[in-house]
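Here's a solo chain for you in structure tokens, the form predicted together with its partner chain.
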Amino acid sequence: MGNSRELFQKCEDQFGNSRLTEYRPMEWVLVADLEKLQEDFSFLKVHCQFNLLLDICGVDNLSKKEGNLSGKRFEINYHILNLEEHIRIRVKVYLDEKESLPSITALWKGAEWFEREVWDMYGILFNGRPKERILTHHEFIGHPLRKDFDPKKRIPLSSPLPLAPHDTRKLRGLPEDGHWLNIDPSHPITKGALRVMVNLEGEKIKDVLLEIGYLHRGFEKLCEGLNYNQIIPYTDRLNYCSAALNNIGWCKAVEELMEIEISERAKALRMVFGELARVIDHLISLGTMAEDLGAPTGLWFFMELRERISKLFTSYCGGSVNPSLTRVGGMSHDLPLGWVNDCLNTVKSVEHSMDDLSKMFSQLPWWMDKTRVCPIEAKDAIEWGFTGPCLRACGINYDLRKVSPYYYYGDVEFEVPLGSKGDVYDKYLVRMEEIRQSLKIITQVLDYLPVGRLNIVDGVSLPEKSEVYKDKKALDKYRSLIRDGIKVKPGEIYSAIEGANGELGFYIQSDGGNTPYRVKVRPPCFPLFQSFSEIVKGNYLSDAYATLVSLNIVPGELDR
């Protein structure tokens, strides 16, 4: 930790006292000038080892009531991570309508799609980058996240983007001719919302073009008109395989912004449900991997295990795909009687079945032949912005639960499995082992489950209904909490948890009202899919299929 003090001193000497501040422990903010932006970024990357680009987020300050310091219309926030010291820095740049930013794709390869998204949503140009939309369709007019864009104005599309259009090929320096194959969203391997266009030479792939945005539902624009508690059913549907983790990530971000502490029992319950959701996500990912690689009954083996765990969610809150189980300040309700016993029994039976299942796939020659393909080097993974099981399969030991523990993760014993080569077999092994470690965490937490009241935060959690029936004061409080929602003081925060696929981050800006001013989700599979075009070059098409399913792309999270 002494290193972080030295690093801070070094950066302060370079940038000056007024521009660099320590907003929270291990979270720095740098207010940069437009002219010196390129030098600042090279200093950060080369001399201070801020080597993983997390997110680029734009904000429109048009209707902000408080907190607009510079008076300019747009604000761009870059979130960058230092892997060794676990420090996050937020670089803020302010600019006006006609100004443009320098592009940083030369420093971080993973910045390309983030910059395209900023152009799509705000209309801000980056020098040297073409005007290519990514989430909205190619006939869209306007920039949706600007404050003067009507959220209900729909623009229909007349025909889909043609296969490998000429302008796109020219922009990327691809050859004019070539045999292009279109893998459409209705192909079963693409999970319904991805489009991959490959240029084949024989059976080997020469070039790949990607198109996403088939499930872009406007989550971030919707959030600007909803209360903090009303957003929870929407976060369920971001990564629909592990819905509980999204709820927890959102509520944790809001609670850190408001600086409130939840009860011990709520923290433990959130850990338990988070780990159960992680197990479900890994099971679904492995099941679809087995099916797409030629073992369709493998899907049903994994799904049967998933059904056993879904029953736990159903008995708690009535649904396993869209649970909405947390509220800001705690949980929606307490555990039913006997749930803990059922949970422990289920965990035991799943652990038992996992041993059999792993013997059916690991070390077998046909499985290893199909999956020991497309290795990824560790330094490439960091350049692209990988986090989660895909990064750990390359050999880098970075798990948010160990590195900056939140809730009680510092008190439970578990290990982090690491691979060596980063190929599909390593990702499969890492996920199988993570399931076992999550089950271990659940048993430890349930053995020492704290007792007490669940929702203790006054002014944020709803009073009990039995009090509301009798007391007029409680009724008034209840009414105002529901009709107006929770008020959050002005400020901003970037808060992250270890999601099933990687680092799931929420960046929230508030200007004092009861709805957030700007919400940005940092989806873990965005940088993963971006790197797909580079990983599979020179490999066979079937190996590309294997890599695609091993990345575990969930379109609800990719397109938001």
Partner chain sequence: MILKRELYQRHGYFKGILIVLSLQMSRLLKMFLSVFKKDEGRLAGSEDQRSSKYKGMLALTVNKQGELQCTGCGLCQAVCPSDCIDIQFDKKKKGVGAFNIDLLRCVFCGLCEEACPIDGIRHTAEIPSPGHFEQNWNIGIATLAYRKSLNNGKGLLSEYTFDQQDLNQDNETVLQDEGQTSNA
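Okay, that was the form predicted together with its partner chain. Show me the form predicted alone next.
There are no partners or other molecules in what follows, just the one chain.
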């Protein structure tokens, strides 16, 4: 804590107390000057060790009724993290349509795709020139997250980029020597929603071309027309392998913006279902890794374990893939009779099966040969913006459940598994051990599961059905919350949880209504996939397959 105060004083001396504020403990906000933006970022990274760029978020202030004190149309929010002190800073910069921003890719390699996204969605220039589109197609006209963009407008694609490697490399200015090969979208390793092209010299990769946006669903635009609880089912479709974690992350962000505290029982249940979802996500990742590397029976074993856990979700809320099990202020409903015993028995059976699977894979020579490829140095992982298992596989001990505990993560005992080389084998081992640690957390929480009311936040939580049937006031309150939703005070928040693939963050701006003014998702997969080109260069084509599946790219989270 003392170091954080010294660091804040250092920044305050540099920027002045009129520009720098402590928004929340260990979270600061800096209003930057457009002319000195590059200088400010250099100071933050070089002298203050804000070394991990988490996200860049654009906002169009055109429709703001109040709160736009700058008088500028756009604002850009840079979210940056000091890994050593666990301090976050949100750097705000305001600009008009004719103004442009300096690119910060020289400071953070991972900024490239985030800047492309800002250009694509808002039309904001970097270094005075437009970036290449990333989520919309190359013939798209306009910028869809501007407030004056008509969401009903349809812009068809008349001439898609040809799949022929020669035409594509000419269009993009890529090397003409070597042999270009499309391994996507038809190759099963990429699951159909990513495009990967490789430039080969024999079996070695010289260059890589990536395209995303095939699954872009406009989640952030949809949020602007939905009330806060209506958004929950849409979060299911982000990382659909661990949808419960998306539900939890969203509701936690809204609750922090509203400054409300949920019940102890609701916190405990969120931890249980969040860890169950993490286990499912890792099982799917490991199973597809086994299948894609030549061990299809491994997929059957891992998926059978997934089915055991999925039954727990089905018995609780009726759905295993899209559970929508949280509500702002708590949970959708309480546990059914006998669920805790079923869960504890399932946890024990999965623990036993994980030991068998570890013996099956971890020490096999052929498995180790195929997975000890494409190492990643810790400094490169930080430059790209890695979080989660992929960062921990590089030896960086950073897990939000440990460094910034939320709910009861500070009260349970669990370890953070680490790798050393960051290669495919390390990522496999980290996920295997994280499954065991998640099961350990679940057991501890269920052994001391709090009792009492589940949803207790007045004016936010729905009344109990038993009260609604008997009390007219409770009925009116129920109708009002269902019809109008909850109103959130004006303000902004960035809130994050430890998702299955890394830091899952939600940035929300509210103008005081029952729908958010702006929602931005910080998707863990976005910086992970961006790094793929650099990771596999100089390696063999077969190593690229192993690396891609070890990154665990989920298109729904990537494209949003």
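Small disclaimer: the values here were computed from a predicted structure and weren't measured. So that the term is clear: the rigid core is the largest set of C-alpha atoms that superpose within 1.5 Å between two forms. Numbering follows the first chain given and starts at 1.
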(Q) Aligned on the rigid core, do the two forms place the Cα of D356 2 Å or more apart, comparing between these two forms? (A) no
